[in-house]
Amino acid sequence: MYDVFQQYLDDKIVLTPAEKEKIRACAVVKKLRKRQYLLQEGDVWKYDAFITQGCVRTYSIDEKGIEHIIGFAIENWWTGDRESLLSGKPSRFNIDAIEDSELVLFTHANFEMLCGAIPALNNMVNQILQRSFIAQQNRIQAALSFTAEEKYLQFIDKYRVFANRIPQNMIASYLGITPETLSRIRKQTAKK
């Protein structure tokens, strides 16, 4: 499973053997059941999080118990709830296994000290938060003015791994529309 880590590493950035090797003991290697939980609302987050298998979402649960889904995460994706990592404030969110997962979990404490100690995997860091950074301004730019259908195709379009692999309910919930509308829009699109 680390091999699958250090695969992506060796596709984005040259580190020397040692660089490699403080990387690798810094890891701690994390299995999930699909429906097990990575991270639950209220608890800490604690972690920088790579998934080398599966998938994972992360959601809240509003007062009416209605599953708010703000993201999807898979292979070779990072996870986790930066604003609890960085403020050591209890979560509002919950992770949890789609499918049967495995993660590579770093503490932060350490993942900093291997970012300040390997400059190649610092800026490979800044420019993932960067284009997550992007990616959350599309995200939200989309859902204050697209429609129902052109927010599913924008989803299909950007992420059609997730298609086949995510239930329809909680592609609707990622949307932020009813599971019966998604069904319209899946139909009205099949047929053009």
Contents of the next structure:
There are 2 protein chains.
Amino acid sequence: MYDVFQQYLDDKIVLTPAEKEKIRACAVVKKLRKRQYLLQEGDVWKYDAFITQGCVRTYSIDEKGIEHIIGFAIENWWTGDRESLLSGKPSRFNIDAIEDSELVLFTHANFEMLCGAIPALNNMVNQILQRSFIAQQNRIQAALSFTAEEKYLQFIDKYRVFANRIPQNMIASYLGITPETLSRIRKQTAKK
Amino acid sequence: MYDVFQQYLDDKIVLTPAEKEKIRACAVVKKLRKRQYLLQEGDVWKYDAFITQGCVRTYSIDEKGIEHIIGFAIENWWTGDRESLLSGKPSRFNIDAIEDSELVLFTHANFEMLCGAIPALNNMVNQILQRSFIAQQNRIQAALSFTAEEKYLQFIDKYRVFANRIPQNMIASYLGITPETLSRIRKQTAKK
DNA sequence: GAAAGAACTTGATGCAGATCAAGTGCAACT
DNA sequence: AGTTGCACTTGATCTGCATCAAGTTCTTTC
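Given the form predicted on its own above, produce the structure of the same protein in the form predicted together with the DNA.
Then the entire complex follows, led off by the chain already shown.
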């Protein structure tokens, strides 16, 4: 399903046929079964990964063995661990598939090369980073200011696309609350 | 104190005298008194701002009138509201000085122009953004996984430079706890 | 299609941290 | 030097959410 990625690029930037071909030549398509790892804690992450189909989550596991979900990504989003990528250190995170999924992978070295050669691509990547930064800032603000219920309602509102595909216990983890609390919140809010 | 900014640039990238001059020509030095606003909620932020001296905070105010501190910045850091900058919408944040401070301001249009003309500068900016992204991700993880005490200890450890300059009530707000709780945590941990 | 295992719900109980309240100490302004 | 106001502390009480426990239902697997 490289087409999905090609379509994504076409929506964002204009490329010459030669540039398209150059990018395609670096891409590797990868399939993931539900629950399969894309990245395991301790491994070094060296890619740029675009999801063409499906849904993945990034999470850490604390000393008590509890999973904390840092983020979700679905088709037309990027995923990976920037910290490990930049530092070259083993990742503190896991990434695995919530559904059977398909991705397009670039080794980071290749991707850097492509960005160097194709300014439009480089700009696109920077824009994405800017937006991710803003999204994270908003999440921090929500975590500081909101109650469990407010955080859930904001999540549903903002990420309607996710809400039906992702199990509630994972949404709870993402919001920093327990599955029990989320269940009760849903019961409450359904009444209204 | 433009020198501080020049020094910062020299530490990070190599520039020709002509480039240095070009950058300098766009810079505006601005002083802020303690408690003075750099940005007020509702205004549109249009700058890139580098702190040469002092300390500022970025915060929002909720419906109950409670301040939630999103971030701090001291000399040799950048500050501003990327969301307002990119979207052109009024800012939801305030930025004000914790100490008397001095900054170097660029209008974003000028700064973009400089980045377009000077690839090394553009790269530097991207690197900074990458690092901020990673720092935010870690903060989200901490907020999800840690108790109040753990968050405080991690903060002290990670931002020792800040810890002595920033009032405790602001640190508490940054960590998402009350000043009373922070006071008690400090009492506890001092014993050990 | 039976069995095992996730995902979700519901109830009872506990506790970390919030809230409310009443100070003390200290720096800034007149 | 006195006053105002902010930063910080300490104690008493309250509460939102976690934890523990025991089900029910839905999904995967062989």
